[in-house]
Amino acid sequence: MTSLQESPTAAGSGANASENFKAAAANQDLADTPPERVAAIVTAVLKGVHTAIEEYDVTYPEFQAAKAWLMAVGEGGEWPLFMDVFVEHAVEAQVARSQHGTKGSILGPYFLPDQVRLPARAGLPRRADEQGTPLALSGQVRDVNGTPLAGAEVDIWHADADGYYSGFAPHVPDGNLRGIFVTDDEGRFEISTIQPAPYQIPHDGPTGQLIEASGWHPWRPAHLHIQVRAEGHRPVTTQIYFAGGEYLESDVAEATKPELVIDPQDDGTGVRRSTYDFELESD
């Protein structure tokens, strides 16, 4: 593993985050939403922070020790983090219901626009001396009803070989290990990369502390974040795992799903390779 120096901390990895979501979320306001369902959900929400006081009989240590939790949150930037890895699974399995195609997952926090554009079949920007097994994951993006859509996006970003995200770790160059594919005529595309490691998401803040004081492990599966774009369609961001990975049953973000789990075979020549189809609906 990266030494500790190396290690992106928690509140490194949270201002970017936040920075970057702040950056994606300028055109989204709550004032679009009706007052009542600000209204419904937030009493929702209440209603259930209290029935969990009156529940376990929470004391006022208790209260004040979770009032200075939540401000040590929000102070460290954490916010982006902790939402992505303990609320957004359930989000997006409830948007999940109403759409149909591939199955989705989390975005995640280590997201970052306007990545290099390459050629269908092309390897993912990394360091001459990059460390990990080799992997390919070849596939065709095409319509729920079977078409292939040419000229489509496949955008995949993932950690390298020790855990670490490039944009939210010190040592790592920018841009390593992400990329956004061009499909083919025939909506193909084929990835060269390296297969990437399971890693704890940061923890050395407040969101690790609840972690801890919970009793729980701040390890996530080795997965590529994968989001796939062709005009007029819904875009899927997804998460792609390994078959006997790490993790897979017990995921701190509990986003896996079986459907999102390949099996890479080595093809003779030391190269992991996979294929993995995805079908987008139109808009």
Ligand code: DHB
Second form
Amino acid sequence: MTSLQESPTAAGSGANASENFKAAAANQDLADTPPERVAAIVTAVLKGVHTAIEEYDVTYPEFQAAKAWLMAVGEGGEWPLFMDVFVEHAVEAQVARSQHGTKGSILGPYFLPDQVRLPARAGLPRRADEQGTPLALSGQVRDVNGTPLAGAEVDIWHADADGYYSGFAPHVPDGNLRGIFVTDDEGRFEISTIQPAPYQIPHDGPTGQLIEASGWHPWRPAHLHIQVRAEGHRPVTTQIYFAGGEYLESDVAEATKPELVIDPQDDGTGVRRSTYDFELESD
Ligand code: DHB
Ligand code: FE
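So the form predicted alone is up there; where is the form predicted in complex with the named molecule?
Expanding to the full complex; the earlier chain stays at the top.
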């Protein structure tokens, strides 16, 4: 049993997500956006804010409450969480317009690079007493013409049966339920893991306050995060969801797509099995 004390707080997961994002950003090219484009985008964003103020006859106390809230999100380190829940899906949808092959979904704040490399058929690292229904996901990585991609990386990370991610929850050991499967000569892989639970975005901080103040709910449906990479191909960052899963129709992060839903069936030994193939376009 997870004790309350060990449960991650919004501030704890937020701080870890912020550190992780800063480390990743330091190794990446961030946008080199020309001034005219910055001005156009920022003007459009501000216009949206100004329009809402006018439309809803926003008062000074509401304006000051918004300022206090924005400050609290920053002080709590919750910007990566907030951005990935409420904004990333729109960026992903925009980018997806020019991407062929497997549908993408949001990366989210909990990707960690350089996890353990595993053979094509293996179990994800997990605790000796890891809770949850055994789940096996097998499939093939191909290019968009159907050619199998040997040596492709299927990088997977997901929450445990309580909805917590390793690296962002103090009671979960590092590297738990994270790993990179390398496809065999036929581009195939088989991942053994456990069924994750729905994920509740941390609700004891300012993002949670906003969700409560708006009468929304803080849940994402259970999902597997997967990034598939192969040399010479555009990587696919996506998520796999489960048919009939709670919150599938009301994901707070609006990151589900019908093409990304699997329906694993018990194979008679208590393992739920499904297949999913990935298609990558050349870069
Ligand atoms: C968040 C967490 C996730 O697991 C996810 O897939 C997307 C967003 C978040 O807390 O921001
Ligand atoms: Fe997630």
